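The chain below stands alone and is given as structure tokens, in the form predicted alone.
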Amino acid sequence: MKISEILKNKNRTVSFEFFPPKKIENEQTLFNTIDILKDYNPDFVSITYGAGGSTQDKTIEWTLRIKNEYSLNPMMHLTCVTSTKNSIDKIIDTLKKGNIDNILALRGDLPQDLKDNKMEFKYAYQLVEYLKNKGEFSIGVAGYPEGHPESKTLEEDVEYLKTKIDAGGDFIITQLFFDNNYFFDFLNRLEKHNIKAPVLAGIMPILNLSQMKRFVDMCGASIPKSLSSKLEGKSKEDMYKIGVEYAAAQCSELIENNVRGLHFYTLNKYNATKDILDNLNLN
């Protein structure tokens, strides 16, 4: 089912993100995670694309498997990096045959050895536009509450986001963030630019502080000093408890402020997402 249609009929969605395992021995972990989280009746699940399109075949495979074996509503990630019009056409044909309705269109991270002048799609809005003209897909795009790392200003960042929406983007999924004020400010900027697409909040609890610091460095997000101080020097068990409690409180505040969706970055593990949802008691 198209996510754009779901958003027309629901005040708030819940969704999960998975990534295709590169090794067969890691597939069981994902199977277990899906088995647990499907009981929370997600409105959709997304399947990521590896850096530089490195997991393209696996992404397609898992998109189809999740739909056919688990009867979940999948959204496949698709990036400009390494994609050509010919390769996109083949993927579109496969998705149509598999009755897949949703695509998240991204530029993707540029590998150091790739020159962007060799790319047929240099910007995400070009991919969005091409997909919109090729099929009846519901297309999501990425948003950055704290600004994309390559944007010079927040104003420039939201102007670029507008090009993606104007090209045919139906909804926005944000990069992870830990301070809801960044999210609320982001919504205000979108309103000023007359961007009315629904915005789904990207949620990832901090379960490993050093790992999360590497994540935020790459994506341009930040960890509040108060939260970082609480986590410093804590045991694995205490860090898990603090991270889950913080994320649950963060989600609760977002819900109180009528967030259109909560999109959980699961890292193929169910424990934290399950505990957060149980804490929220959304059913």
Ligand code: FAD
Contents of the next structure:
Amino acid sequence: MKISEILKNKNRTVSFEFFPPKKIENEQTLFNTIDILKDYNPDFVSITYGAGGSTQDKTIEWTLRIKNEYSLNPMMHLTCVTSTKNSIDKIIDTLKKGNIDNILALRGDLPQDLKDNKMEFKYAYQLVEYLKNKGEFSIGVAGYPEGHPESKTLEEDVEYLKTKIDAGGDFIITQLFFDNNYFFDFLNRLEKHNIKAPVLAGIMPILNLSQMKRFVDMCGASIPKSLSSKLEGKSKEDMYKIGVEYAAAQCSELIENNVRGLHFYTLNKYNATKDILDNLNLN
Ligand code: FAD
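What would you give as the form predicted together with the named molecule, now that the form predicted alone is on the page?
Once more the chain from above appears, this time first in line as the rest of the complex follows.
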């Protein structure tokens, strides 16, 4: 089912993000995770795409499996920066044949050896435009409450986000963030730029501080000092408890403020997402 239709009929969605396991032995972890999280009736689940990597076929395979074997509503992530129109056409064909309704249209991170003059798609808005002209997909796009790392200003960031919505993006899923004020300020900027697409908040609890510090550095997000000092030096168990409690409190505040969706970056594990959801009053 199209996510745009779901969002028309529902005040708030819950969704889970998975990545396609590279190794066969990790597939069982994902099966277990889906088995447990499907009981939370997600409105959709999404499957990430490795820009230029070896897991692209796996992304398509898992998107189809999740629909056919679990009867869940999948959204496939699709990056364009290393793609050609021809390669995108082939993927669109497969998705149409598999009755897949949803695509998250992304640029992807720029490979270091990229030859600019060979690119058929330079920015995500061009992929959105291309997909919109090709078929009947509901299209999501990425948004950055703290700004994309390549953007010079937050205002410029939102102006470019608007080009993705104007090209046919139906909804926005945000990069993870740990301070809700960034999210609320982001919504205010969107309103100022007359962007009316629903915004789903990307949620990821901190279960491993040093790993998360590296990740936020890469994606231009930040960890509040008060939170990192609470987590510093803690055992794995204590860190899990603090990370999950913090994310649950974050979600509660977002719900109180009428967030249109909570999108959980699960990393293919169920525990933390399950514990957060069990803490929330989602009715
Ligand atoms: P764009 O919207 O094209 O923006 C990229 C940069 O270019 C921004 O700084 C933007 O402001 C700027 N820009 C946009 N248009 C113009 C223009 N016309 N002129 C000048 N500058 C412009 N990556 C993966 O590889 N696989 C995934 O599965 C994946 N899933 C993701 C899911 C979510 C929810 C999010 C938030 C990110 C995901 N990413 C994924 C990461 C994403 O690919 C990177 O953040 C990437 O660097 C930017 O992608 P984008 O679609 O936001 O690009």
